[in-house]
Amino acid sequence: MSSATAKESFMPAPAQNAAALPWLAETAAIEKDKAVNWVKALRATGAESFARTGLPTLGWEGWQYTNLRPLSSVKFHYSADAAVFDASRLPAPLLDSYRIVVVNGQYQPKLSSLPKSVTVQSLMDAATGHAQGLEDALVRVGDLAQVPLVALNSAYLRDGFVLNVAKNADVDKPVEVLFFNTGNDAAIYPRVLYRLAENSGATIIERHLGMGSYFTNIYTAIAQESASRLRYYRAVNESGNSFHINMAAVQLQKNAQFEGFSMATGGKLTRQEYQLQLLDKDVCCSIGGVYLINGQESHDFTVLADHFEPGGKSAQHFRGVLDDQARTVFQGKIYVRRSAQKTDGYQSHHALLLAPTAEASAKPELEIYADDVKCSHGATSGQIDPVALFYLKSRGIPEQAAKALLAEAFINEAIEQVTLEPLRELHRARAAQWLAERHT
């Protein structure tokens, strides 16, 4: 199959979505790969599913507030060729850390450094090597018809990497994963797998950067075995002409601990989705984030914490500041199954609007079938407290500086969740810089 027209053979024409076919035209670039059978099958299944559905519209459950129509205004192109770039232009590491470099979705081993307790392979090398459990971890994505962008990612299954942390190993320094995109209207579809073996621990810091116009559609799988510990941080600072879609599926076994946090600035449209599955007893899981957006930027946090077994704890803490005509969405859900007694779940989202034209939408949910739980949620949005602003002004602080101080205090309450102190301080500095730029 060498073109979008060939994709018509997947199904009868009436079942196809005509708008979907151009997105699949360049799957021909990877169909000649010597991929193992399960990879080929997943590609075909993803392409067939996306050919039926196309991109989610505002009528889709979970997409009511995030409009993907601007994606269709640019013709993005996928390339299977090796990424061409100037390594000297890559940013320096944020902290003293190990490093994995990914350019246009492609793992760059010559620019990466790791300890002996961590192994990394490109996605296709790992698949060819028949790594134990790899197929199960990468294919377990649910009903692709319900997640069209994951189906599209599956249709282009080729780029990305697999990271494994050995049993009983504690990685002594953070591992920074730099995702750098070179623009040129590129379509980028990496798939990433982080696997932590029993009683292992690691800190992973993802940085998402780029220049120019591009579309990134990432699927991230995280598999934590019993008693493993992961701190998973994202810093999303994409180009102003970029579209960033990232879905993370996290599976947590008995006594596993997961701390996730994302700081998002920049990007024309960004959606970060987390599906957290607390599969066994006594799992502790927290996820949080902050967004700082302005202009006509749009950001969407969508989170599901799914409790399967007793004694699980989950927390969701999100805050954001919006200026100009920016739009933000928070969709958070705690789902407690009948067997998940003694669940402790908490969820909150608070948005601060610096302009009357900014818009914040929130949809917090609790769905509980167990009868011995402690769960709560809350969501607010509003402008700067005029009483607090008057107090600071009465102490001689200029109005614009006073607004920046109040907004900084607001956002820092969420940044406090980051337990890695050097990164926490970097986030604070970045927030202060962003707010100062708005109020000078």
The other form holds:
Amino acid sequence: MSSATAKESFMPAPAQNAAALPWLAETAAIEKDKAVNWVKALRATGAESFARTGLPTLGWEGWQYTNLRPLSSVKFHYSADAAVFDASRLPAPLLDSYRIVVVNGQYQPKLSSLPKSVTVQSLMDAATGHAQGLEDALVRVGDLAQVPLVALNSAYLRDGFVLNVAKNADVDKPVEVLFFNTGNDAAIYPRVLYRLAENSGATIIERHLGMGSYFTNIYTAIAQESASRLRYYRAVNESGNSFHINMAAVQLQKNAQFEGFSMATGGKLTRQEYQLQLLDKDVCCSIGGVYLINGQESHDFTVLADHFEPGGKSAQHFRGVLDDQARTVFQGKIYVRRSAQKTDGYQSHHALLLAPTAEASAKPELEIYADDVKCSHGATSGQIDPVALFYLKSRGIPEQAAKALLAEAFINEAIEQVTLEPLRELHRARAAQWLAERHT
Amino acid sequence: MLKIENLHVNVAGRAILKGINLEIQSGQVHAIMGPNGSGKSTLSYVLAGREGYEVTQGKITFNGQSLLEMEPEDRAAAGIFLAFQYPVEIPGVTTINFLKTAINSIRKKRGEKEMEPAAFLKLQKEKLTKLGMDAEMLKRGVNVGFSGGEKKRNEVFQMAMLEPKLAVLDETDSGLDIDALKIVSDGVNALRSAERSFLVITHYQRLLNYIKPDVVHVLAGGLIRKTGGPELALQLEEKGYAEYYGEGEAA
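For comparison with the form predicted on its own, produce the structure of the form predicted in complex with its partner chain.
Let us now look at the entire complex, which starts with that chain.
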């Protein structure tokens, strides 16, 4: 990513990293594909870069708190073969919506349904068809040496899809994108591009789930033209033996509106990173999320809101509940360039620890070069308020139920920001269910 | 109904209650009056089962059950209610949801069926009207953004909904103006019955003009110094607590 953070965090990498090579062993499987030249070039650059860096270790900027060592304890395999699965066993859509189905990273056109104003192609079809601006949108990742997981994703550039929303279109129903993963120690490297043309509007609900053991390493590019409006929701509920890493790079043009929200439960290790670039004037974006984790699960939200031009608004609201030995990381940064006057930036993260063994790390940052801006942040981590707990118990509510009620209230304050009401209700119900089941 | 015998309580290693004896019969209203720091609130918290209050001697029996071994939620199910001196704000939990959960938890513990939503609504409407409260308040977070008076009213509303056997009112009059005091007292008086007892804790006699006690106790220095009828409250109003200071305070 060509971000300001990346520059200052530059670390010289060794020539080659022995631990990286097994990760690249299966790139041969896609070398025979008929791919356009720039795709091949991007794969080669990604592989070369990843071969030098390997997976980020705790010494990497942005990775001080999330340890990827458990990822290396399993040998994950990339498969170029068509995914085998039973379509009748895929979960039904959450809401009345259009649908895109992706299994092990591979777009399934036969299981997908979309309105006229939205077009979707597999990534390779889009590349072969010389879809306009596609190369720019996909090569835009900047210096791959600084984002090893994106480099790894690039080395396997093949799966995923490109979605376009037509100019002035307002998609009447949400588009659910089901990412289903079938396990078997699969390594899955989808690349997704959402493009909203000028003055278009859409709601996307990504669902990430699966069974068994797998590693999914996604790169999601979002390009919003001027005055476009996107609600980008992620519901991440991966299997207990899985690793989920997503980099969402969001580019926003003049007057664009972006509302991002993610709800995460489950998964062994989940990292959701957002890089929001407010490239032109008067962009309005909010990004938020909640996580509910227990056992040995770990979750990481890493967010950069990068303000380029005046009048931009960015808000970050994150909350999470942790039990047992769960660990969470929040790294949030608001970066305001010299030209971005009248920026309004806000950032918060609040973690509720239900057990003394749970651990929360937060690194909130503001970096401001303009002189007329309004930016603030807040981060807390704490336990259930004993006074509130006693109050509930004194009214007859048993301890576990009282704790669940307080935790639910805590998490609902963040769920509130989801403007799609039926999804908000589902998230609330999911949080309540998680809290009710946690000790059963 | 309630029998407290030789109750000694330490808080953070310090003796606060030093041998309380108190017996409340069904249907009686007892008032406990005393200066600040006399142990009034400690007594109320020990009855409700708050953590951090160490009972070093004595026992409390409630309708034949030994209270001290019970969790706060079990005491609530047994029929004890504490109206807090400082009601707690709980953002994100509506009073409605809170009360439904409380009522149904208590019913479950007593082996009864959950309350029908229609019955709950009817009960709630009736009690709200009595206390001059707006139903909108119940849709907000418990006590969030409430004035001092609204919080106290909400305590009495909860009490009315939960219909306890013993209600402990811990300085429910503090922070109330005369109008609010009347409304709250009316709410309490409406609940008086032969099966329900009250322990009214207050610093001032004023409240007892509205809630007429059967018995008045003076608590000072961790001991009940005097017990009498309603006239005792009037004496205190005149003379203050001065005569009760300094006695047995050697500890």
